[in-house]
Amino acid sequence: MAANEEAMKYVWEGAIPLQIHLHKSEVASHPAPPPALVLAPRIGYLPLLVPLIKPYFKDSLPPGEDSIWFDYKGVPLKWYIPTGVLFDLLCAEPERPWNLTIHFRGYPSNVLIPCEGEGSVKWNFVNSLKEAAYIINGNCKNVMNMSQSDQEDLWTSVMNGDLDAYTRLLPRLKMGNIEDEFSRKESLSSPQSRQGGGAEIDVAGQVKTARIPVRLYVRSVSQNFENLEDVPEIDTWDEISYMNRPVEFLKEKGKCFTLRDAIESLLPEYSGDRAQTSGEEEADGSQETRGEIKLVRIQGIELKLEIPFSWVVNNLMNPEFYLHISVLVKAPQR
């Protein structure tokens, strides 16, 4: 199996032990209802876990019901975010299982947009690789043209975590220019590239580049810790930053395009020397401390920021082609 096939499989398998609690509103049973316990997959989305724990709760809810959703700690999650990327981003330090809370009434609109079970999901998740495919390409006439059953058979793919399903579809989408871009690792960092790779050149003459669909999520926190139990818990989305923004990939003779190359293109102001925390003293004698990048997740991994940004692309993308990036960092303060 090839590194990268292996990786993938690592992907596709990962889970998170979710423990999901009925909101004690909607609690219409004495006594209530122990909480189900749910193995949810990270690729996944919350909405394709109610067939599962519906029936769990049904003797215990009200006459009635309204679209159902998930919070943690109060915080309404939003479902078209993969599950795995949610927990990365609202849980500094781990907390497994996972505690959520599911409500069947009381749809906060406010916060999350209207999601019709699975069929919603289904429309982010082609929606998503028709804009991957976009920015891969110039265009997303190769997810246009599919088959209505290959479509089909894609997202049923992705929504049982059928990984060989999936991989037999891949060539009908045609993004395999990322894998033929970046798949030669050793071309960015083996001494044979150095002394004899350039830079790719294109028929203009001008420094090759691609375009990595990104969604990037950056928590900040105004507090400084040392240590991620620490971190105080998150209180609404206002908090969090996203950008759905391609990263520029130049590939340079010499040089290692690499993780934190690609945040601090999207973060400017965490690049170089406003990345680090410290205490200076401006003109008029007033401190300031200067943010910093304290974590960075992908797919659950905590990742070193000088690791080659082909690596993470090549092994760690979600099946909708986006790469999804959780940062937590501490912001600047005066």
The other form holds:
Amino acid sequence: MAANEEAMKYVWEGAIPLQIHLHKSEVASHPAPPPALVLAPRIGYLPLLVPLIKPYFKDSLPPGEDSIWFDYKGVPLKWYIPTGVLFDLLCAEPERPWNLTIHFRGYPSNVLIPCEGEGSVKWNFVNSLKEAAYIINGNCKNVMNMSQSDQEDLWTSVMNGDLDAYTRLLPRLKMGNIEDEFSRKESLSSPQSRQGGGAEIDVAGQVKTARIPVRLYVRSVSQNFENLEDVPEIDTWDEISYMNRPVEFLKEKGKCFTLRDAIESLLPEYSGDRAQTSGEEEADGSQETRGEIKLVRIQGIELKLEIPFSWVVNNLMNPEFYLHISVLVKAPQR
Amino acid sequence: MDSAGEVVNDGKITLEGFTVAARAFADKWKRHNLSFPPWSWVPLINRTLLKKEEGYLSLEKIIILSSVDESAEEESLDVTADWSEREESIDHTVLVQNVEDEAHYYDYHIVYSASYMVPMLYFRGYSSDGRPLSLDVIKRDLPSSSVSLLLESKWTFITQEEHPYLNRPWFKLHPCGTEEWIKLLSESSSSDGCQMPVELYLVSWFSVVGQVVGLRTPLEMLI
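For the form predicted together with its partner chain instead of the form predicted on its own, what are the coordinates?
Complete assembly follows, chain above in first position.
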């Protein structure tokens, strides 16, 4: 119990220092306002920061209605992706503070889905939670059966980064358990959830297979690189492959299902006995054809792929029960 | 859980099953639904290295002529019997029609959801200059029965979400409990208790879902 709680605490306390600049086309005051400095929770979302940011700029804005969006080096940021994930994915070499541009006009509705403030973010959160529940439990009943006020409180705890409140509410969510063989912990959810859980248990009580909610973001570079600073910047989201696909957690007796196994199940083109995480040469030169996983980041941590996947899931998932994985790969040569 | 031989009991379908069902659906559509262009299979480029092909079905540039005829007629019926007023309203109708009568183009994608293990319908509408249509405008193009269904029912609704592969906002049709009504369809259509063959999965699915957006599935496809 202690180990898991500690990890969750670190995850919830994780934050990215942001330096937010008002887009120059929207500066209607002289001199231009200095950038706003904000500490953004990793598990939070950019639109939730607007009440903190707007006061810095409101006197500089041209007249009109606000339609707020952010960009990083010209790339509009998808507001429904947790801030920490955006940072891990878009900054190969972590930039501190992270320089973002805020816009109050000219929402790029041809590329970004609309955001009407907290309501949209909450809707997205609850939807993701339902999807995760469906994957873990085989149905979303646990979320649907939660009372309106409990759902509200759960969302509020996430919005405020209040881990204590969240932990108190979790048992009411009755989310199925994801078995973690490496830390002895009581299930955070109620005992009944085990029966409805997505993990099948055979006669001997051994978990056979379970589905784990994973969102995988893959950035592919064509050239090899020495340092992360050499990784080119992205120009558009089209350079990133997004996979919203559950990992089938296979537990075979005597074998450990690792993070590598999980990623390779989603990206089989990077698998194989000889797949590796940093540029070692292949004896038969076949590295030229196969791609290579260069970097895996979860909650800002660069993880070794041999870590048991169950540990990763239970300790590093986001409050909506999704594990967000940012992967940097060197593309296979064809 | 056999993937290619039959539909899973509970109305869901696997990724492999979806690929098989998609091809079968596209073939049948081509043969029996000649008033429409064919569906094409769009493979996912970054997945083509794999032996198992993944992709989605696409039907694009379907033209729906937007007309204000019906609604204008209704309006004129509300007008009083005064002849001069009616005349005026008829003129108004003609004027409005000339201005607003234009083609609306629609794209439809049938995409597999790995989370829910069922297909999802994504669609978008745009005018001839490529500008996207709002949901209000799109609703006017939908069959009137759908609009009431969408407004009243809890089983299906349309949301604006990002297309899973194209990084653009599309509309998604959410039929709740897809697996439940597919199960019902499967049970009611089989006389000898056999499960629905996977080849018919999308045909059955679309025969229901397509109606919401005004695309009818010819009965011959369901055989």
